[in-house]
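Here you get one chain, nothing else, as structure tokens; it is the form predicted alone.
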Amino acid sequence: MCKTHVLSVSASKAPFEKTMIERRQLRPDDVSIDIKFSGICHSDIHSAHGDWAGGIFPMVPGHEISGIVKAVGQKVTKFAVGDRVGVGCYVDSCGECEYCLRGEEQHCSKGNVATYNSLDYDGNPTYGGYGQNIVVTERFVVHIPDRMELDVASPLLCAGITTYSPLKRWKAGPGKKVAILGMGGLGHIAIQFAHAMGAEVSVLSRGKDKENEALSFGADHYFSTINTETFNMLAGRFDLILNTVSAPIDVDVYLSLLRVDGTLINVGAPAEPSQYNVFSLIMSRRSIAGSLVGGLLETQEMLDFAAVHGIKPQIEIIRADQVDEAYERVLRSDVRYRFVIDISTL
């Protein structure tokens, strides 16, 4: 076993403290990674605060991990010591079911193993990226392109694939009118992907204070949802709406903005259940959908696409002793647009 320093919470909503855990010994197909940066995702906060049932404590959050390969097992073929790599939301799956075999490990029939707040197939709790080292099965490690900085890469391991995957699946591209609902950690990346795919991109956000930034990220239009006239003006306009917000929305109002056969795709995950009138779907053959990150092949594809198109999350680097403050700021929407922990400060 290998001991490593981490940031952990002992119970729901407890403050972070520096502790030590043991990572497993290197197996033949394992990669040991010295973590350089770990992004803060809103789901980290939900988990650490006990918003979602079933928290495993003590908890070490973090599934936006970038670093350098320290050692590899004897059967590892894709990675070598010194490689620049990343780890996202999952660290294992059965590898045998229909979904794993087609590269959609996020939907593993057996139940995949999350990077943290999960149990591995031996029944041991998993601990995430708020730490100095992690040991991961080779299949769940991806290469970070040479032209991409490690700190910028971290948020793409969750926020990037969470937005890239549905935009690709629902064919955002030339001739499509795509709206990004919310311009936060997910939304500002989604704008860049939709623009690079060739879609006409609109941003739907509460205030007007982010308009110039939205346009700089590649948006063609920006609309304030505080103005009720916005909804009359945009009725029946969009082929796709990607909902990135983690708060409840009036589903019927946003469905009214879709064209015939349009789709409202949800990637934000509010704790409260949603409601809608079925006639909002029936009358224009609209759909409501959801999307859960992406598989490993698609994650690598996303990183390569982002590198080619210069897609970069806008980040604020913080020290390890600033994580509690960062959580509070995320809840106040006081970040432009993702926090990334510099693990060297741990």
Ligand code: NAP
Given for the second form:
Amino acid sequence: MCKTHVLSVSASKAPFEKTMIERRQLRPDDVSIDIKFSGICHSDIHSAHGDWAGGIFPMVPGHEISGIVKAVGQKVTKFAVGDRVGVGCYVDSCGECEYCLRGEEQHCSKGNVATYNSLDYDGNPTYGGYGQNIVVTERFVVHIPDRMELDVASPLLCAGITTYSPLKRWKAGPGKKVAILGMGGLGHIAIQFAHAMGAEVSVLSRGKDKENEALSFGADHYFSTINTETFNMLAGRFDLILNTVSAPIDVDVYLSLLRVDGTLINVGAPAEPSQYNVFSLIMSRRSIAGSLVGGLLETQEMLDFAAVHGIKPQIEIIRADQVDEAYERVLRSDVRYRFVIDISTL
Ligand code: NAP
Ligand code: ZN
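Right, and the form predicted in complex with the named molecule of this protein, after the form predicted alone?
Below is the entire complex, every chain and molecule, led by the chain shown above.
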């Protein structure tokens, strides 16, 4: 066992405090990682605030982890001490079911083990990346490409793969009109991926204040959803809308912006259920879909794609004592565009 300093919350909506936890003894296929940076995903806030059912407290959030390998178990083959690595939303899965064998560990039939707020296969709670060290089975660790800084890489471990995976699956590319709904942590990376994949990219954001940055990330068009004229103007326009909004949306209104056969893909995960009128689907053969992060192979592919295409999260680095304030700012959408905790300040 190895004791490590972490930031934890003792109960739903409690403030963060510096505490100690124990990481497990290194198993033969484990990698021990000294965490350097940890991104703040809106899912951390949903979890720590108990928005979704079943919070396990005390909770150490964090599933956008980048760091350096400190030690490896004797059977580890892919990593060596000193390697620059990342860990995302999951730390284990059965490895044997049809989904794991296909590289879609996020859909493991046995039920995978999330990086935090989850129980591992021995029944112990998992603790995430707002801390100095983590021990993870090597299958769930990825290499950070050489030309990518560790701080910039960290948001890609969740926000990156969560947007790359559906954009690729639903074939965002040349000739496709893609809208990114919501320009926060996920949205600002989605713009860059959709642009790099060759799609015509529109951003649907509430205000007009993010327009210049959206265009600098590769958007071709920018529309304010506060202006009701936007919805008349864009009716029937998009092949895909990637919804990254953390709050409920008016589903029918956004479905009306899709062409025949268009798809509204939800990655934003508010707790409240959505409603829609089936005629919004029937009349133009439209679909509604959802997508959950992505598998390990695809995560590595996404990192390599981001490195080749110069895709970079725009981050604001914060100290460990600023996390409570950062949560409040994310809830006010006052973040450009991802907070990343510098773990050396813990
Ligand atoms: P974020 O940085 O807070 O961005 C969310 C964006 O949604 C905001 O920037 C804002 O965009 C828009 N928004 C927020 N509140 C709104 C409201 N009341 N009405 C309309 N628009 C609003 O959050 P994030 O980290 O990108 O995460 C976004 C969502 O994705 C969260 O629900 C998170 O849990 C979920 N998520 C899902 C997965 C998955 O696997 N499916 C993975 C990671 C995260 P504008 O200011 O541009 O309007
Ligand atoms: Zn996340």
